[in-house]
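Just the one chain here, laid out as structure tokens, in the form predicted on its own.
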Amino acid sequence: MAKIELQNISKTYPREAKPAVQDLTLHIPDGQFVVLLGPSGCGKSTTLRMIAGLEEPDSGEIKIGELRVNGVPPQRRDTAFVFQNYALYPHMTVAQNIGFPLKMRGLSAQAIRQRAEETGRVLGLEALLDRYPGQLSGGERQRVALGRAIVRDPAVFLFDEPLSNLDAQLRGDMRVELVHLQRRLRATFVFVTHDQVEAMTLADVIAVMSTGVLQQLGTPEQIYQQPVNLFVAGFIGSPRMNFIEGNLIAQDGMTFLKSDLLELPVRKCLPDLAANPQARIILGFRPEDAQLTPTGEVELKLELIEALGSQKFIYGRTSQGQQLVVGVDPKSHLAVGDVVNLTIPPDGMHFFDAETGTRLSRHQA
């Protein structure tokens, strides 16, 4: 298997004024499960594509290995491409559709029936082999899909929102697939997707990309917890984080975080700024994070309550017009109308700059 190697790689379509991949550097060890997570638009895919051949970057390097691909075509480029819509031969069988790189590259037909063979019992597809495509369900598809990749052997496997055409239970069994096939393989994976579910599930690294631009790599809890910015915390995370822009005023011994909507405690997080009543802050929190307490210090009017089974989120609003969602135990007998107080824990709270977005700080307790 190998590496791979962004080095300050860019790429602007033609009649495009913005960037649609800036100045990304990106070391991917062998052997790791990388994310490209971000919405559409993002730039995601066509990194991909650069590091799979199918376009070429305006400057940077890259390097699959130790070799340097800039300029290689794709077929020498010892990487295998997974395609969000399957891309199979109708008119050939499963075990056509896996064999034909190795058709391709001029092996007999008994060493690529084998060879498919094989590779059709890893993906429990061996029962499939003379079917064709039409005879598939979507799931089985996609695996012939994979199956068509990994029977190549490559350094790199690169997928682009392979499971995004699937339906909500074949999507968390091929997750599962995927994990247990790239550990079986210790290859390399670059995966990319817009489902945050998909990259907290499948990563062992996310690279968090917007217009262009990477905006944070990191595990999939150090993205969740310590999100560098405002667009990584509110992009990761369903129901999204909670945001309230104000000022930090220190009054009495405390901090309060006051806002147009209320005024919060937030007891010794961020002291040096509280001294400067003109910075403009925004306080962050995930909904799980809030905790209903009879003396909380906010106070909530319930307006919907989405209950999952497992989780139950209400979404309520202050007095003063701020919406805020918040997790709460799935058993609690709550209903439309009900008003409850909130207390949020000082080390459940994220501080951002209001002008530029980046995190500030978090408490320390």
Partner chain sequence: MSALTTKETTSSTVSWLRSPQVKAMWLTLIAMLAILVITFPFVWILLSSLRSVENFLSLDLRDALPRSLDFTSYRLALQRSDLFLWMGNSLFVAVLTTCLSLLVSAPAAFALTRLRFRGKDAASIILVLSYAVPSIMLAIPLLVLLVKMRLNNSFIGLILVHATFTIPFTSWILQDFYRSIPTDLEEAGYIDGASLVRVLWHIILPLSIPGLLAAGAYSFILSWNEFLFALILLNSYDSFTAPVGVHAYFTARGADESMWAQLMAASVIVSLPSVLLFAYFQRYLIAGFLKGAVKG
The other form holds:
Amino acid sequence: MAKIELQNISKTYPREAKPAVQDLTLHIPDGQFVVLLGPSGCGKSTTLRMIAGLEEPDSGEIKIGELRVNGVPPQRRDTAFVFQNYALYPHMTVAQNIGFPLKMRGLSAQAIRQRAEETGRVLGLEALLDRYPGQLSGGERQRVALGRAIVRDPAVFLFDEPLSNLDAQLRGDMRVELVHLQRRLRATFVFVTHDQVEAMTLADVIAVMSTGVLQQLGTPEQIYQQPVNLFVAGFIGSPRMNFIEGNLIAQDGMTFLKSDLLELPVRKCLPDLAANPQARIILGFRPEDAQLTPTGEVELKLELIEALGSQKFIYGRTSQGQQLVVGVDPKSHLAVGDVVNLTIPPDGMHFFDAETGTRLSRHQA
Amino acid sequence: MRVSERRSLFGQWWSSLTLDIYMQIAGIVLVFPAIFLLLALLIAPFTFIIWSSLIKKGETGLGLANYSWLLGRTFLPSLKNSLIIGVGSVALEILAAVPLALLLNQRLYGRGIFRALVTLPWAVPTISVAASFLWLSNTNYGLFNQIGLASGILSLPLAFLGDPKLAMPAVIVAHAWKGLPLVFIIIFAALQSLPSEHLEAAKVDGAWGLSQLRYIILPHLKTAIGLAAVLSGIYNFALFDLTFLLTGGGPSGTTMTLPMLEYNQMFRSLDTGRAAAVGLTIFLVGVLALALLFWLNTQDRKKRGLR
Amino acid sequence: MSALTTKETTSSTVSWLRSPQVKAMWLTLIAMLAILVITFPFVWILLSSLRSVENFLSLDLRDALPRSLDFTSYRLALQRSDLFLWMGNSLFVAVLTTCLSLLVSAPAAFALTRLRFRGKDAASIILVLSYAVPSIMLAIPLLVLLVKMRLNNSFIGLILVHATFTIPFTSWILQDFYRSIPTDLEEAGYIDGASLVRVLWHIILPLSIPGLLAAGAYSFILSWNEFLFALILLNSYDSFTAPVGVHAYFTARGADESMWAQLMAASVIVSLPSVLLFAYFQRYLIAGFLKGAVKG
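For the form predicted in complex with its partner chain instead of the form predicted on its own, what are the coordinates?
First the chain shown before, then all remaining chains and molecules of the complex.
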């Protein structure tokens, strides 16, 4: 087992103007389940491929364990990689696929078969060992790909959106299995996805990336509760966090957020910010943090109601036209056209600098 | 145990090679045999042909005598004949290939078989193509003459390949037959790449039948037709064996093409220098045509705002 | 009541006539006619080769089609000429040319589609250009050079020369084929601990067998059919390839009945290997073009 250290990694693909990964520094401790999360094109897959050795960084240093692996070809990096399309060898049986890494390490045919069978048993593939990948279902292929990864006990496991081709039910099951697998092996897992639910459920640590730059590194709770900038705040959570841009104004010992569309008392203490009425800031709050109370400061006229069963979200507009989304009790009886009052508790407020997008808070993560 | 196993994976001498250097070496090694063989078999003849084109028969010094001979009365008619064959056969091919491609792009039974049969002439050896055309157009016993006489269209049998007026058209048809598959495939492929939504949208906009053909399909095929025309034109322009087998350049030189002229200079007149000069001209005409195609394509792309 | 039924039948007849199936049948018929015209030269030698030799030069149109299958022409062609010998020579040349060109173009095509290295663009350009050089221009210098190397009138010389146009062609087809193999598979191979050589051997080679067969078939056809170089480089009767042998045999004889009949039979025999191989592998060639080798 091994830790992974990326130090100031940059990578620009030939014939492309923008760097795929920019000055990325990321330390992944041994035995952690780390998820690289971000929208497509954010550099997460490139990062993973650089750890595996499928791409070389233009600058920076990669270490697996104590060894600097820059320039070391993938076959000598001792990583396992599970591809999005599984990349099973179509001309080999399941047993041969699982045994291939061992064959490349010069094990005897008998030992290979034995370990392939063991691995197959662990993953519930005993009955399929002599089938070809073309004869398997998506979920079975996924297991074979996992089998090929775990059979040789690698230093780190790398996953490139391996669940994205499965249907929703199977994806849920595989998530649980992956977590169990990681606990059992106590190996370092690096998992790339654009699916925040996947990231939240799997990860010990999430690294959020955008446009080749690491935005935030933290536990799922930290990422959700203390997003360090507007990108992370907006990317994590569904429906998206509400954002209101305005100035902070101190009046009668209270602080107000004043925007074109809204005036909102802010009970959270931010004296240094309120001192500068020129500073544009953005207030964010999550739909599920706002509360409906008859005394709430904000009046909202409902335009759309989204009932998801366990959750219910209402979309509406203030009288000045500010659009907001709020999570409500799924059993509440509300209809389009109703007017509700809502209040935003101080704990649920996030402040960001409108210019830089960074979080403004005394207890920054 | 595990750790030492892992160390040994890194411990080999080539672990100091970076991936890029590894790829560089592998790339060169894998490409080398093919490129070496081609270069050896192309560069040496190329150098040799340029050199020998500068030496006049019976002399040793270098000079341009063979090229000034090109301006004389032997060469220019052959150039004209080759151009006629190149252009004429390509025109026939495109006139046949475009309607055929449109037809075989429709919903019909056995489309795959038809497609295979259209491309079949590509695989027929030139010797058999020649034999077939010689037999079909035979003055006394050929099918064309027999049908012509029996139906009363002809009063006397025609010597298609022996008549100075008819030989050239006959040779052009033979070239077109042999070249049709390539032109057909290129055009058919382009037609298949036309997204069916375009046609649907055009139908909604009221473009049916001929106007659909004129405003949607033909503009889409323009590049492919140009490419097919130039490729097939160069090929037929430089093709030796079909003319050699059908007419040998006759009757009275009416189908004397540049490749035939080169062959005769080499093996009849035993004049390597002049043959080399002719050979280089054939090559240069081809290069010019390719350059023209490339230039037209770039202009077209610029006009459409593509890079 | 009955009037109503008639009306219904009429309208259904009309709509049946306009139905896509009927349209497809009409188009199929037109296509059949067009194909008949296009394939006619080949069909005609096939039909003529099956006519009886006795009335081969009959001026009666009714004799133009064979009345029964008569293989006399084939027997004569094979007995009187050395067609078997020449076909053997052709086979030898075409098979070795194909092996040579697959052997060098398979790795080259792989490197050109999959590896990043300096000189890659130059290599692709050389491949394209070498296919564009006209045979007739190469023929003379190659002859002179091969004479100097004492490789004229030898199959080795001819095989090398044929390779100049089969290698670019097979590389083109194989490059197209390799592009259809997902890169994931190779990358998985590297990750699983295989070196480049072992990835080539255990993963790429087994997967490229269909591509190698198709490219090989085309290389075989090109070499088998080739006339010009074989005519110039080979000058003894025993070493002729089939096309050159047929040419030599029939130009040396007068135009009597059995000559024409034999020529037709010989033409069919010489064409058969190429045509059969092509019939089996043609979809790969068409697919290669369709996959966007030429985009508008």
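This is a predicted model, so every value here is computed, not measured. Here, rigid core means the biggest group of C-alpha atoms that superpose within 1.5 Å across both forms. Numbering follows the first chain given and starts at 1.
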* Asked: For residue 134, is the C-alpha shift between these two forms 2 Å or more after core superposition?
  -> yes
